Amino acid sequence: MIDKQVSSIPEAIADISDGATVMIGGFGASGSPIELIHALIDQGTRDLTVINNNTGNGEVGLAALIGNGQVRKMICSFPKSSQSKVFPELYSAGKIELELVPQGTLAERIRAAGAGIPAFYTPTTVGTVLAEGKESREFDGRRYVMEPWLQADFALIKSEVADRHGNLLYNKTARNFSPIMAMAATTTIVQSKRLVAPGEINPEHVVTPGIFVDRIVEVAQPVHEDTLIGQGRAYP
């Protein structure tokens, strides 16, 4: 079996190049891989397309990546929330692109990519501006809109426990989009709070199997987005 542990965060994300499409796990602050995102800021990679549930909060994590001018386009469900200010200002100024996707459709588009399904039909956006320009069909008397899968070059996710083979456990709802993102990306990079030896995770408890993980870096004391925001912190 392949040992997927890498020695440092910069090494883990080193090959994320300009123009890449990157999925980033997290539901708001929950499950956000802050250390991997900040390393991407330090690396200076630009012209990114980022797929996430939202557009970040405060001036740390994803919001900091956007604010640093490194993201060309966001694909998300919630471009504005109670603590988001960076993305709305840039979008209003025409400095960043947005593809708005309903949350259930976002999850299914990601899952479809991991399952090898190039497109599917959903009634969610029928009759709205989000359906404009998209193929639609009628099934059993109801109209459905075709949505394409969402694939990515990289996925950045956060786990609670991992072994060196890449098997992952998450901390409750911090799992959110991470399991399906791991399946939909060409390269999946994981920061884990705890790294254990192979065999220490009960196989019946594994959420993401190691076959979907390419690199793991241990971050024993990860910072939390809400904590940084509460402290009035900004990055870099």
Second form
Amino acid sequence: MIDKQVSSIPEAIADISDGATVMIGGFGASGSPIELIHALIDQGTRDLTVINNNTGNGEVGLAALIGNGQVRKMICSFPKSSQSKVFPELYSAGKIELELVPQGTLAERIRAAGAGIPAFYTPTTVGTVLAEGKESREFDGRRYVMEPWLQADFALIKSEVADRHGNLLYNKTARNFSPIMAMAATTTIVQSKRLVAPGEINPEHVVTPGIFVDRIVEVAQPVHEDTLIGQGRAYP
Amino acid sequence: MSIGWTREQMAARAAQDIADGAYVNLGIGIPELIAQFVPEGREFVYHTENGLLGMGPPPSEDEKDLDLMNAGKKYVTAAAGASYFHHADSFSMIRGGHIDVCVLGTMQVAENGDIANWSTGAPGAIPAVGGAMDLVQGVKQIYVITQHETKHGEPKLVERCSMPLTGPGVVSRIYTDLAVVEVTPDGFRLVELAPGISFDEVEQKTGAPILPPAR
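Form predicted in complex with its partner chain structure, per the form predicted alone context:
Below is the entire complex, every chain and molecule, led by the chain shown above.
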């Protein structure tokens, strides 16, 4: 019987080892799988390459993972945040690497990995410093830059509803990068607010089909990053 | 003595040039104000990069949902008829040419339509690009709203951008506190002056030649 549920958060992330590449869903504070990230801090896994649009907020979640020295390299589109000094300080001190990728290119590189397409051409960055050193080609009289897929060992995802097959529903703009990250990672780990029986999610409504999901752990009352920041909390 | 347009008036003027039924992406800052000045009888549908088409106004405290934000990470609402989607679909709307108008702020814009609005290029600055390069390459019309000069009195409308480009030759119209300017194959051309502003003043504060209005 297919059952992707695991009983605890530490068990869900136990095999993420030093040096792994990890995609983390979320845009700003919405959709961030805070409980999974905090478990990764507890586990102490180091030398990670993390893929996320940003670099976290406050001193919780992704910002705390970075602040704890567990991240060797960030791949993101917008590493600055009015709500966090963690990444800028480490970056200025030369203690963390950055691969800057335009947001749409980041999304498409992730999607391409999930779709088995090793590279694609995009007009984004043509004529800018971010295209320097990249292969480019003309199609129908317009120039495009080649971008490679972006694969990962693990994806950490937050969903609203899941069943044991791994079918997922999200909540509003908390969806953001999660569906494509679930496709692109070798192992996709989901924390879900609700777990329901197969059939309770209308197949017409499924956003992420279960084939893209490997493990699900129920986190019935997830904390929201903005709530923690509002309380002035830091993790651990 | 200058009078010119306020930020709100600049936004209201730009809104006049957006067609009924347009799919619109608004940058952070003055562009966001456009949503408050939709001309009567028109409906704009707002796209926000993080995965919402049909963005509504900011929520009341009761309506606020921590999972409903815009690309500027501010809390928003979803209008009737809205849809949610993932990031790759969102940027397919942008890159695929499905969004009609994008209105952005800028640091510099050149007479050939080049725009520089993502990095000053200063050494040691942390680079951050977000979706700006995708927007300027993909959206059908790129409009810029900006003060005509920097806080230090330097022109923002220039012959060639000195800062790193976001995209080459993409801007078609510029709305400033002094004037509406279009980018033509012959360079900047004045479309309209703000109240109390003379062509001479605009010419003097523009860092490139500017043509008088057509006709």
